[in-house]
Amino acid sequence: MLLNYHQLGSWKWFLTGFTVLAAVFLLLPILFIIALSFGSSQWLVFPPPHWTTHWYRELFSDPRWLESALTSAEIAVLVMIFSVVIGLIASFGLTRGRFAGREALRALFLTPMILPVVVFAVAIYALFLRIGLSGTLTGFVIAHLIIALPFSIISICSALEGFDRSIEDAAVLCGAHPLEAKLRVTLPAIRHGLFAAAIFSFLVSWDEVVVAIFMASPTLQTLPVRIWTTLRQDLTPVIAAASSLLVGLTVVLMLLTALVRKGMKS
């Protein structure tokens, strides 16, 4: 009866109320930033005395914001491409390979996801200082790739494990080259895994801040670094405007994911 919503009796109202409160707790800060970004108060008085788009204009009139957003996008797209390609190839090896230490290797590939980012950030920063990659685009892409790869491998591996390999074998038996069978039979079948890998990899890089703080140079800053350095000085509403745009991006990505999932089901 505790696992049947309609048989909960008086508990139902208490638990539902609690869940609604928790949902409000999760949603409120996000709505709050959006409201704040349109508020006229420099000192973030809430509720705002007037409504304005001033902060958005200020955001767009400062070329440094746009520049850092473009840098972030460039890095994130590169990371996404490499992460999906390398992750796909590795996932084939991990799910179908027959070699000693396969499980240990899988664990190794997932380690960057569970270790505290700050440890990795300090370590890669030290290495990149030595080999001259700190503060370069290549450096950013490599560092973010290490963090993104586990997400890609998890998504693609689970898609490959759910794919019936005999379909690919059938294509080979019918005369397709093994590579052609992989490209034209297997890849379309696991496209939801590839899509998830791409989205996760993009987001991981786009939102990554810890490694970026260490590596950023005055000439190469990602958007999170720009927000971070501004936040350390003051809580200007310009950040609220930038954050609201980021929330907008999240919503777009979520809708896109939902659409793709729906499209794949039908």
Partner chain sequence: MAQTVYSAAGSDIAQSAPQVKPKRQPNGFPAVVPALVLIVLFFVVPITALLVRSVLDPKPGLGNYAQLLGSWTYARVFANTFEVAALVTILSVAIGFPVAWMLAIMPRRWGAVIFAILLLSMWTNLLARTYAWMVLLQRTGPINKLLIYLGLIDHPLAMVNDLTGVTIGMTYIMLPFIILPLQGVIKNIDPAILQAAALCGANRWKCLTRILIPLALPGVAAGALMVFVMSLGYFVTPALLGGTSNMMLAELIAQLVQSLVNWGLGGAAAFVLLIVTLAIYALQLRLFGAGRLSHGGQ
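Switch from the form predicted together with its partner chain to the form predicted on its own and print that structure.
Only a single chain is listed, so you will not see partners or other molecules.
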């Protein structure tokens, strides 16, 4: 039965209102943290009695916070690079390969997405403790890479499945080497998938805290781990300032991803 004009209008207002409420529900904690980071109280008090940027100055003047932020950025960049490269190779095999167990292999690659993070963290910590990688930069990168790789494979596989392979075949027929055709035809065509894989891989590592807590050492801590350990010792608003920067970079990268994908489609 068709809905009349008034019923459609009512549903439109209902869906709009529900969307706004959902957005407020998701954004309110973030706005709450940002407000706390500008509060003048030395404790996490809301509403703030006065406004100040003192906690941001204290954050940027503390070498421990800066070192943790640089460590997070270094690990995230390495994870992003390895995730895109390995994800690209795996995606070609999963989308174009014809071998037994291909779907089982695809499911295996996606296992880290459905496995409870704490279970994976305990397992990887026990393994790395035995082989001497616990508390090392290499161990951090490998652990975060395992978590980020499914996001990279999903993005790149989706782009490859939407790509018309006949264009690549045409380049080969015109005399291009198969590898050259992939580099000069296929990769530019799936650049939106590669870009999404890079951004998501970076953010997965940048925001990850559970595995990082198990992998951290007194001399090697990421920014989320530093926030967590400081939160257990002191409720200083510097934590809110660091959290705001952590969330801020995530939001900026997500907006950049949306703008780039919009530009590619247009």
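Positions refer to the first chain, counted from 1. Since the structure is predicted, the reported quantities are computational estimates derived from the model, not experimental observations. Each form is matched to the other, and the largest set of C-alpha atoms that superpose within 1.5 Å is called the rigid core.
- When the rigid core is held fixed, the Cα atom of L70 travels less than 2 angstroms between these two forms.
- After superposing the rigid core, the C-alpha of V45 moves by 2 Å or more between these two forms.
- Lined up on the core, F18 has its CA atom moved by 4.3 Å between these two forms.
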